[in-house]
Amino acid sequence: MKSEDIEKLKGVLKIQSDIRKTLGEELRKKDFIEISSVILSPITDPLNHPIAPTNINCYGKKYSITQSMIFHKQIALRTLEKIFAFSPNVRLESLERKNTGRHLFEFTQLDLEIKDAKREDVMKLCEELFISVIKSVKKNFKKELRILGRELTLPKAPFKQIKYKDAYQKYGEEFEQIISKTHKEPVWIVDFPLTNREFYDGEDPKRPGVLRDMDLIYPEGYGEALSGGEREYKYDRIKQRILKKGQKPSQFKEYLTLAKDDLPPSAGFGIGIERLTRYICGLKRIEETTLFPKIPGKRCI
């Protein structure tokens, strides 16, 4: 690598690394409680779109690798209130995402979850941290960004928010990055129909078929921030959207056992680490934000 190129990478791992501080820090200050990540589970997110599996086997039993935390995070809350966890993920994404650069096959989110809350609370939360990282990268990190070539604004909360319905008919199919590439500051995409999520996704009570979900869209063409929301959280209402997935329940029968003793009603989100530090530091691709990227598609260390 070139010198010029060291101190770029470097300057990027710094900021990295200050995001993750920023992030745990304030969520202490706010109660929260961390949790170890989960790296293996019989149960993990199906997601709603197609990844190939990644089942291991372990003392003759299939364990999945954690693609999120999503069903530890409502369980983690039967005995704590407030979690958050810096938790790896592992997708095996298509290979028509490999040149998105905006996709890596194993990345880290911050996954966090409150009992009790709603969409609206997590909103603000997530409002909250953005802006906070945002101006401690800006007061600790200058010679850095000017290295990067960066220039970072603080955004207004409480951001702009667009219904996904509106989105859909105004912009089509490719609607959040056209959304992405149109605005200067972040954008909430909110209320999703119910067939577009996953079964533990919260269905409004008010609005039969739509989510109580949301997605943080970042400026500037750097696509999806986030995505989360309200959860079911009722064994009978949980079974039934996973029938409607067309999944079958013995696939989440440890996760349904729990769920049919006690699942507390909740609300919560997950960030990706790497797509964060690729918005804050500018970077053309994700891929440039740690020092052992795996691309969909390529051997990698």
The other form holds:
Amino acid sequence: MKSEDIEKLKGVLKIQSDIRKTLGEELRKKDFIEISSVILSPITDPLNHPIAPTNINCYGKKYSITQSMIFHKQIALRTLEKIFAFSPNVRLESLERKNTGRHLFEFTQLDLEIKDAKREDVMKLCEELFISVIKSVKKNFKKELRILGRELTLPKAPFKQIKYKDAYQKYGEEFEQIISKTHKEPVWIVDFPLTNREFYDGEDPKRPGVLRDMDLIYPEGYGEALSGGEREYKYDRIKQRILKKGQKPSQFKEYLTLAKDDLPPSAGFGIGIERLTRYICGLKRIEETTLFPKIPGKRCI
Ligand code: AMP
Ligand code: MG
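Form predicted on its own done; form predicted in complex with adenosine monophosphate now:
Up next: the whole complex, starting with the chain shown before.
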């Protein structure tokens, strides 16, 4: 490795470490409790796009490697009110995703969830976190940003919001990339249609078929930053939504048992740390954000 490449990578890793520090500190100031991440479980996020399963045999029982901690976050709120985890996710993405510059098959999410919260609460929290992260990096890593050739601007909150329906009408199927490329500040996409998302995304009781959810889109062409929203939490509704998706309730047996007992209403989101690092550092590819990138289809250590 050339010494200038080592210098660049060192800068990126220092910035990533600062991003994690700021996120953890700001959340603790707001009374969030950090919980341990779950790596193995018989239940994990089924996701809404084709993905190869990561099943492993544990003592004759079928476990999966965590694809997201969504169910465990909801379950954790039976005990705590505000939680977060730096959660490693393994997603065996399709090979077509190896060249997007945005997909790894192992990555980390800052995953957080708040009991009794609404979508607007977590959107505001996200904006505050985002601004704190950028402020800290701009203040403490001037030299590193210069070496990376990155000029970071501090966005103004509240960020712009566009409804899914309007985005689709105006820009067509590729709305996410077009919005990302044509904006200089982050943009929220809200109100996704129920059929586009997972069964746990909360449906708006006043607008059937529309979800109380959101994605944040990075500017400058960096694409999706995070997904989140309010959750389904009532047993009957969750079961109905699983069936509507054509999935088997038995796959989520333990989750459904707990939902029958008690799952609190909540809202939250998960933001990919490597994508956030890529945006902050202005990098071409997500592989450049980590020492051990897992590129779909490649043998990576
Ligand atoms: P999702 O719930 O699927 O939207 O995932 C939450 C967030 O994790 C996304 O918004 C991204 O920031 C990040 N993410 C999802 N999949 C990947 C991936 N394959 N590689 C890197 N980051 C990802
Ligand atoms: Mg998403």
